[in-house]
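The chain that follows stands alone, in the form predicted alone, written as structure tokens.
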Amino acid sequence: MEACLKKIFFITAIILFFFAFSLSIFRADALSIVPTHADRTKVKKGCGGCHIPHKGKGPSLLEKEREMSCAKCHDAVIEKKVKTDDIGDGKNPKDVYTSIRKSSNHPVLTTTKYHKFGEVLPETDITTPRHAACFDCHNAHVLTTDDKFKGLEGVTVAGSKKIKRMKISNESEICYKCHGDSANLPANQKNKRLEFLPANASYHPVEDVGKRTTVPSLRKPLTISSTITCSDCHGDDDQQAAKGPHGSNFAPILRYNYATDDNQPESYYRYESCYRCHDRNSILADESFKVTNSSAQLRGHNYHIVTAKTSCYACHNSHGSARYKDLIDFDKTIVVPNQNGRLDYVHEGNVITCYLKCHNKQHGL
């Protein structure tokens, strides 16, 4: 009898937990538009499409283990054909896991196990294992087709947290949770929140319009007043795949190729990530970087990229530069101080001077 009462108490506690949890998420503002997974025309079984009260294998009584809980509908490899009794509108959901399996990815399949319900991001403990989980970027209970980030807590470019259920005004607020102030940020990665600060000397216009008043190479419809998002550059190289930075054959999860190695011939494909927004003909015509050396020889983009075979990455930080204009942030494996010990970039008015050593050539002596 006592064992039976304990079982009833346990089941009741679970039901009350889910009821309280549901109240915390499904507020009136969240239900102004029916959440995708609560829409019975899309998920016939409703909550039962993911949760199995008595036989769940994963946390929160999920039908499958955590890293595979979303795979039931979003993995075309495991689920060759989504069960028609689960999906209401007869259309297969976007296949996300094929993207995740690509060479450059958010490691959901291997690190989701480190995700904890109620965890605080960015991480404050350097020993905390880094992880990527679907739940870090999506709240499955309240997201909608038009708002994939609904119900999440984000981090603004200023570093302040935004409470749950507030509309994420900028996609980057999700990215900064793991790629900003995390105490366990890998040594080879920089704080992206700091790189995009509008107070920086230069930055790609994610948080604000850019600081340059002229950018001759911009391809229409882009203008100096345009802003972009992280996923304009980061995402699947298959343009028909699910939107978002799930995985790509181009590192680091880039939609288009961007080669960072030195001493390689220039081509559209090699720097396609750049040329999608910056016209290649304009770049190679030195319209945005026309400088000469002491012998009056042109030493602009064309010389650096085509003749010297220097990657854009050798000089530019694609996100931003706290110190220099023009996204200048030298790759120290290629660019080093000159013989006077100076490594610097000075852009004043129309005059640009570099103080450095690159490809065994001294600059700014």
Second form
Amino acid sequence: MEACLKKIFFITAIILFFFAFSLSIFRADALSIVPTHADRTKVKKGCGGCHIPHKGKGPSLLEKEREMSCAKCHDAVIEKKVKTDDIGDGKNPKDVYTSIRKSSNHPVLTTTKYHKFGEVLPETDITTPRHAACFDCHNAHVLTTDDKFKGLEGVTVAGSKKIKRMKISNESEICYKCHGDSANLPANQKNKRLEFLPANASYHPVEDVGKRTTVPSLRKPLTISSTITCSDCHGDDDQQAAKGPHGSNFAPILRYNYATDDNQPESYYRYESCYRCHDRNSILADESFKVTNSSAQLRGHNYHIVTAKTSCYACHNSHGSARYKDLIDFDKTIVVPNQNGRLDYVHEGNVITCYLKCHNKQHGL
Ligand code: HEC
Ligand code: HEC
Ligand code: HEC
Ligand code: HEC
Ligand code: HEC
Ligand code: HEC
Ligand code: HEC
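Mind giving me the form predicted in complex with ligand HEC, seeing as the form predicted alone was just shown?
Okay, now the whole complex, with that chain kicking things off.
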């Protein structure tokens, strides 16, 4: 009985929506910009492109199981069969499911079932299963070509929730819904919102321009005034694939390889995630990190990366460091306190001193 009422309610809702659409109420804010999926030259059947009033599966009467509800048009494997039926001439919706099926991914296929229509994020209950659905990051009803996050709620870097018509420059506000203050954040993940706080000692320039005035390794067109987004680093390893952090063969959903293990020979490929924006020659020529030991031997980037075979990850956080300049945040599985029990990084003026033990070498005694 309840299910029946729900269907009646839903069909009424659809009729009202159709009516509203025909009156263009839903487009009033953007006058000429028609949401991508409401554009009949793109999605021929309108609402029927995704919903079937009488036979829908799952709570939203979607045509397919919810995790597959976008596959009909965004999965290269399925797409061909329905192309002429559902998709407007010359339109070519991007294949996203091939990315989602890669080894490191947003677990859309396995966890969409935990998404609830109208839910409020971040999660406040530690026992709630983690999930990621296409519709957590895209509102299929209102998104446009220019603004793929339109109509979503986000969380700002300061921690407040806001509903707004987000621009792509605010992509991170979507991510903080699940990678910030979530009570169910996995133990091995840090709160990303806190890692990118502009009040931190250092950070990659996602929320604000960076703090350093000289970053000699930056490759053009990047400058110290540039800002970057999460998906500049997180995305498919196939650079022709749909943009966005859907899935990749490189974990964790990285566009380029990044090795974090110790004692391995340096190569461009090993640290490609960094070298793509930071010139390898500059880094290995010690243009920034250049110190000498008590015997006046060079002990900068080159020595550590090439000779001592340490990964960038042994010293640097990829996101931000609340405590230290230069994105320093030691990998504690390699770097431990020195014999005086001190583990610290001090960078004042041009003088850098490390207090630690690494590869059995005491520093800062
Ligand atoms: C591109 C696919 C797509 C199109 C086209 C589409 N929808 Fe939806 N709709 C969805 C998805 C996905 C959800 C579930 C969203 C969620 O759970 O957060 C949804 C949810 C809904 C809901 C809420 C149902 C519930 O679970 O309570 C209503 C009502 C609705 N759609 C009506 C419409 C109407 C009316 C149209 C046509 C104007 C339309 N939709 C077109 C994908 C679509
Ligand atoms: C009935 C086919 C169809 C379904 C189902 C569908 N889409 Fe689309 N989608 C399209 C078309 C067509 C485009 C525009 C492609 C173009 O402009 O060449 C598009 C574009 C997009 C874009 C990019 C916006 C733009 O204008 O470039 C996003 C994001 C998107 N879809 C997300 C989704 C999500 C999320 C779902 C599932 C809830 C979904 N789509 C389901 C047909 C569909
Ligand atoms: C609705 C929740 C949700 C949103 C929003 C979300 N994610 Fe995720 N993300 C997940 C879940 C669930 C996983 C699987 C691992 C986990 O539980 O964290 C994941 C995994 C990841 C991983 C791989 C982590 C690993 O250790 O393998 C990266 C990288 C990532 N997300 C980046 C992003 C970025 C960038 C954004 C914003 C564009 C974002 N996520 C938005 C839920 C979300
Ligand atoms: C400059 C490149 C870069 C940017 C920008 C970036 N990441 Fe990452 N991220 C990485 C790399 C490299 C790793 C793997 C090494 C590590 O954990 O530091 C990673 C790891 C992760 C992980 C999994 C491990 C963990 O610490 O939880 C998540 C989740 C994640 N990033 C989310 C995000 C989100 C969300 C944003 C934007 C708000 C973002 N990243 C911006 C490069 C980046
Ligand atoms: C964790 C958040 C997240 C999830 C989950 C997610 N997307 Fe995206 N998606 C993004 C981001 C971020 C972008 C990049 C937007 C940009 O920068 O243009 C994007 C871009 C897209 C695009 C446009 C790609 C292009 O090259 O123009 C499509 C289409 C799309 N997503 C569809 C989907 C579909 C379908 C699903 C589910 C299978 C999905 N997304 C799941 C975050 C997400
Ligand atoms: C042994 C620790 C250590 C390792 C390993 C390390 N760095 Fe650094 N890095 C530093 C220190 C210390 C600074 C600050 C130097 C300064 O400001 O004078 C720095 C500064 C930087 C800077 C900012 C200045 C510039 O050169 O543009 C970048 C970028 C950088 N490192 C990238 C990398 C990359 C990429 C790797 C791996 C290929 C790496 N680092 C490995 C310690 C390290
Ligand atoms: C998408 C481009 C991009 C990628 C990829 C990237 N960086 Fe950066 N990085 C920047 C920019 C831009 C700055 C300049 C910020 C500033 O002006 O302080 C920067 C600054 C830095 C700094 C100096 C930050 C400070 O405040 O002292 C370090 C260290 C650094 N990056 C290390 C890395 C490492 C390690 C990787 C690989 C995991 C990496 N970067 C990948 C763009 C990138």
